[in-house]
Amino acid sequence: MPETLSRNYANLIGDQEVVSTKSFESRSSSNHTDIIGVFPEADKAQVRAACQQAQEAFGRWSKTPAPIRGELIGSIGEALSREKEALSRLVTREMGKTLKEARGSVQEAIDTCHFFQSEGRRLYGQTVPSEMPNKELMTYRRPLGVVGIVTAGNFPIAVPSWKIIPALLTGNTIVWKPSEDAPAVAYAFAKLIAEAGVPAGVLNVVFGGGKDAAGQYLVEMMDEGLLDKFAFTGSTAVGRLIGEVAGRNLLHPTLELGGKNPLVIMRDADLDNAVSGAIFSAFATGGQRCTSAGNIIIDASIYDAFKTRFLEAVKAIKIADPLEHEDVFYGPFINQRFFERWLSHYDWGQEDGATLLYGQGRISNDNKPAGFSGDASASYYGWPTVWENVKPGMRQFQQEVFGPTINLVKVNGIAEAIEAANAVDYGLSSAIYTNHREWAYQFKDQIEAGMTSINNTTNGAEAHMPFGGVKGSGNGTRESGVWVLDNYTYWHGVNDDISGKLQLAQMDTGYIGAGSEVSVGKLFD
């Protein structure tokens, strides 16, 4: 089959489309002969130039009244709504997400715009009573400056919107290095932002890889003093490196990292509901979500019943090219790199002594589950994989796999379930299925995670709720909702004294006079 004709794209720096001496291709995850576009590999000088353009634009953008910035955010939402179906199909074509999930991820970006449009009229400060007369105290939110952003390819429009939209609303300018796995979606998103009226230089986009490429160069701009904030979604290992660079430059980065998320099923759970939630938690997007379930922790008395129902549901999963099959449950791996990393976990399981219940590695035309349709050789597809006899000390239990794999872990009672759930270095998402309110309360009170669902999946986010983790899943910063505003602003306290004289707080304050002296010792003579 001949390769499709493709267009060359460019970095977006200031008001210029800037090409590079090196380039890379973006190919469809479902059909590697489908070249979506050719994108530049930005060099370090181009990344630096993008940061300088953002610095120049900051003065003008930060002085634009916040309600006007909010209206522009609303215009971005309108453009996304108009192009929702085309964007959704581009997401599916480029990174392999099902159309249902792709539409949901574009809607998440639209919802983010709707939420933050109104926040342009609510970037409230406070007036604070002073302890001195004729003196006023006020607080203001101020933008930080230039924000460097690096995002992953599994949610190529929803997750970038969580960073870009609030950063723009609060008056910051941006240099964005999107994932090399989904540059076409990023280019389309950036063009829609420009269409909405965001001035040139406010959002700059540089394309390329991570290590020894545009991503690393952008991180290094912190050491050159060209960035005032860094926001990253990706692996915990890279997040730690970014945190080190940010720390020595006294910047507080936003780090949204990996997860090994527990899903607990207690003996009183609605098993039908629990099975459907566990299937989605484990296998949605082919397990390529930071919030995917890693360990399903099951109360011993229902373990066998759950396992039987769960395996029946796993064997019924439909896998195919999501552009050709609307009812598919998951599609291909984003790329070969993700597939090969996932495939290595089969060796971990065997070395640990876990038991493989279902799954045979890569799907091929000669080795495929009953639910697979299409030509397996066109891409990288993985069998839905289920392990049991997995213990907390095992690598299989501890490490993020990032693919269609789940572990079944048997425990006895809520205390043991919580102990197992917390026995990982991550703390992003979590879930419990139970109708026992005390167990639900105990779980949400004791779980070490940034997010918890009760009788729902480990996945999912809403534009007005905080998203983020603890432990190895993040540094306490949050995406979305009003909480994210603290990540892109600093508080400015203003002390306005109109008394016409020097007044020193604590030293010149006229405290109320005391009553008659009391001797405590004499009270009890």
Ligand code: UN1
The other form holds:
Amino acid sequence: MPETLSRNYANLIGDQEVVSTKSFESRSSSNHTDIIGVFPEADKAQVRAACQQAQEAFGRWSKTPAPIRGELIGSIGEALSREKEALSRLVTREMGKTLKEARGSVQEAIDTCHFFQSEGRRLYGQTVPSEMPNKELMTYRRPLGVVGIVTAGNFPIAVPSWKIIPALLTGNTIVWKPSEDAPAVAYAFAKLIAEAGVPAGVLNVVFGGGKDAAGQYLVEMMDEGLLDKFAFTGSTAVGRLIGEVAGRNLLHPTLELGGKNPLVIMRDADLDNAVSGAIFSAFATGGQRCTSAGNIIIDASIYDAFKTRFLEAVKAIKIADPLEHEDVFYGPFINQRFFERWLSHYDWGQEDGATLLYGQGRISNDNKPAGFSGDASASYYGWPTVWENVKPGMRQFQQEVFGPTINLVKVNGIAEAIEAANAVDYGLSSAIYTNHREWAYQFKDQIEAGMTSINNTTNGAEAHMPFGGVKGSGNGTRESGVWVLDNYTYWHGVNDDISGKLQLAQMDTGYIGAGSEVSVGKLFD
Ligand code: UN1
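Okay, that is the form predicted alone; can I get the form predicted in complex with the ligand now?
Whole complex next, starting from this chain.
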């Protein structure tokens, strides 16, 4: 197929579209001859200029009344709703997830707008009684200033919206470096935000890679004093680096990092429900979600029954170009980089002594599972892969793989299941299938994770629930719902004294003195 003609796109800095000397292409995940667009590689001066534009825009934007900012957020939601189908198709084309999931991910951004539109009419502070008369105390949420945002390619609109929408609503301005794996979706999202009426300079977008590129330059802007907040979704290794730079600048970053999420299946579980939940947790989005299941932990007495039914379901998984086949379960890898990282876990499995139950690496036209359709050579597709005899300590038990692969881990009873579930350095999401009230309770109580599902998958964040993890999955910050507001505002406490004289807290309080001591025993002598 001949290569398609492609347009050049620019960085969005202030009211300018700014091109860079270097550029890169965004190609469709499903068909590497389909070039979606050519995007600039912003240099350091351009990233700095974007931060300066955001600084300049901050004064006016932060003074815009919150309900008015909320109205604009509502208009962004309307623009996203109008463009939902086209955006979803772009997400599928650029990133490779199925249309059903792509529509869900655009809906996640719309839901986020709906939630924060009305938050503009709340954004409450408190009035608090003072120790002294004629004095009032109150609290205000104040915006932080300029926020640097770096996001990943697997959820190119939902996850950026979790940061951008609340940051805008609370009065901050932004420099966003979207993933180099999905720049077209980012560009479209930024254009819709501008269409809604968000003024130039409030959201600036710089394109390019991470290391030694736009992403790193944006992190370095913390050291130049140009950023007041940083928000990142990506790997734990990069999150630690960002945390170090933020720390020495006394900034509190939002860090949403990796996961190795456990899915426990107890002996009493509804096996049909557990099998479909396990299939989705492991293989939806081709395993390229930070909430994908990493280890399926199965109670010994149902291990064989579960394994048989799970493998049957794995063999029936439909894989193809999701733009051509609406009913596929998963499509290609986002790109070669993701594919190669996944492929190397086959070596780990073999070297560490795990047993490969199903899967043969890359899908090719000569070697494909029954559920595959189309031309495997147009892209990178992975066999659904299942391992057993995987134990804590093995690399594939401990480390995030980000691809279509899952480990079956046999345990005996709830205590062992929870121990195995907690034996990783991550703690993002988790799930248990059981109808035993006490086991579900114990799991909820003892699991080390930011999110837990009972009788549902490890995925499924909703826009009004806190999203985030513990341990290596983040630094405790939360996105979505009311909880995210604390990450884009600081609390300002104000004392308003109208007494007309010096009143000192703790000293001039005029506490009412005590009366004479009472002994209850003596009262009734
Ligand atoms: C991510 O992979 O970074 O709950 C986010 C889910 C999605 C969000 C995943 N709604 O799986």
